[in-house]
Amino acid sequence: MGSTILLTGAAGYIGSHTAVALAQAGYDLAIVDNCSNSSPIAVERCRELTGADIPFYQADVADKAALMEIFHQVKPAAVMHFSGYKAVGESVAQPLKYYRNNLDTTLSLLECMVQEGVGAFIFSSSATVYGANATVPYRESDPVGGCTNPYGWTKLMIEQIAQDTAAANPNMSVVLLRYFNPVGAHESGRIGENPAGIPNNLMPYITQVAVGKLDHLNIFGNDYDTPDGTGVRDYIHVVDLAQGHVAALKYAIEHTGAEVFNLGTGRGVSVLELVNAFQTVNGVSVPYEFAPRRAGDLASVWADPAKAREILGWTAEKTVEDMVADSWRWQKNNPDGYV
């Protein structure tokens, strides 16, 4: 086994920012991604930003034979798993697509890891695993389940699969990172969120309205029991999130068993707050209209990040102003994404 960290799905948004953070922290990396929902240009930009010669394998992580061949070449010391479909609405409309892809990629990956004796596994989970019944702030000890969409269920199922695998393999270390709402982009403006088609997430929708690609922003619901009636979320800068993975990797290499961490700021920000901050910081207008609530949306979601601070030594540092400024820089510099 070598010292390389294998990243699946790292041509995507969070994986590419984590690749930059890991390379800058001195780790050797290899990336595998089929680019079904991402661009190989992101990997080129990661190399450019870090000066690192990062090997890139364009393959489907669900294809176990192809993945095993990559394992034999890379001999990874640890694996970070970012591969997965992530659009909540699409998961409701096409549940089988989500269960097939998100579970198959994970099963192939864990089978290769066990077969090759690779111990450390870090997984991109989500606050959606807490379901509709949890109360804010969400703590890792809170009950999970009652997910409101198939996307959330795939994350919860994978958490269970990974925990069971760690229990059966005493040398394994599984770290499950429950993301809250990643936004922002690398401060260089060279990598960022690059959704295909109409964005599913708030920030890229705001930036595409600001750049003139979309006419206006729909804010779903202005009658929630929140300070301004719009939904409240824990927005975390993607660069802070990437640093959380660096801290999680150090922990995973030194420990065995399974551990869960929230990655959030611990502060809720409303949709209107975010829109207004974007307009103020960037001096750009974002026309918006209120629309009915979306089914399954919760009024307020934010993390208690104390466990990650205490055990990983990690804290989110970037402000809402950083988030909106970096998001706009990426969109302005790359109006059509990676082309």
Ligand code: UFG
Contents of the next structure:
Amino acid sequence: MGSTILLTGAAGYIGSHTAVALAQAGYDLAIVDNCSNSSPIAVERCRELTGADIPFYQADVADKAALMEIFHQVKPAAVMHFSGYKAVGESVAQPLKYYRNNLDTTLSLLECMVQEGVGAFIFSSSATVYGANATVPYRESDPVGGCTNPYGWTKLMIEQIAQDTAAANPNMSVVLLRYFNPVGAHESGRIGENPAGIPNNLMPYITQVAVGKLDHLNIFGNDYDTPDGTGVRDYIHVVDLAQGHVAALKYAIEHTGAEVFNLGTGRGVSVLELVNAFQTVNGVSVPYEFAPRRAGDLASVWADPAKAREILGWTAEKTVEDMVADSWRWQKNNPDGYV
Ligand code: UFG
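Coords for the form predicted in complex with the named molecule, given the form predicted on its own:
Starting with the chain above, the whole complex follows.
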């Protein structure tokens, strides 16, 4: 086994930021991504930002033969699994596409890892796995399940699959990272979130309104039981999230078994607060209208990040002001994404 960390899906938003953080922390990396919803230009920019030589394999992680070939070349010491479909609404309309892709990629990856004796597996899970009975702030010990869409179920199923694999393979170390709401971009403005089509998530929608690509923001609901009536979420800067992966990797390499960590700030921010911060910090206008609630949305979601602080020694450091400034810099400098 070598010392390289293999990252799946790292041409995407969170993976690319983590690639930069890992390279800057001194790790050797390799990336595999089929670029079905991402761009190889993101990998070039990771190389540009870090000066690192990052081998890139454009391949489908579900294709086990292709993946095994990559394992033989890279000889990874650990795997971080970012690849996967992630659009909640699309997963309701096309559940089989989501189950097939998100589960197949994970099964191929874990099979290769077990076969090749690769110990450490770090997975991009989501706060969406928490069940309706969980109460804020969400703790890792809170109940999971009762997901409202197939995307969420794939995250929970993969958590289960990875935990069972760790239980059956005593040398393995599985770290499941439950992300809250990642926003922001690298402060260089060279990498960032690049959604295809009309964004589903709040921050890319705001930036596209601000840059003039979309007419106005619809705020889904202003009658929630929250301080200003709009939904409250735990927005976390993607660079903080990336540092959380560096800490998780160190932990995974030193331990065996399976652990779950929330990666959030522990602070709830409303839609209106985020929109107002964006306008104030960036001096741009984001016209909005109130619209009906979106199906499946909760009033308030935020993390208890204590476990990651205590065990991984990691805490989110960036402010809401950093998040809106960095998101805007990325959008302004790259109005058409990676071109
Ligand atoms: N919102 C709007 N207008 C928009 C988009 C979003 O008002 O155009 C609001 C939502 O109603 C919500 C907040 O902004 O109150 C955040 O919405 P996002 O779509 O950005 O994020 P969600 O919290 O709905 O979704 C996130 C992740 C999913 C994950 C889900 C549950 O993107 O991957 O959390 O944990 F499944």
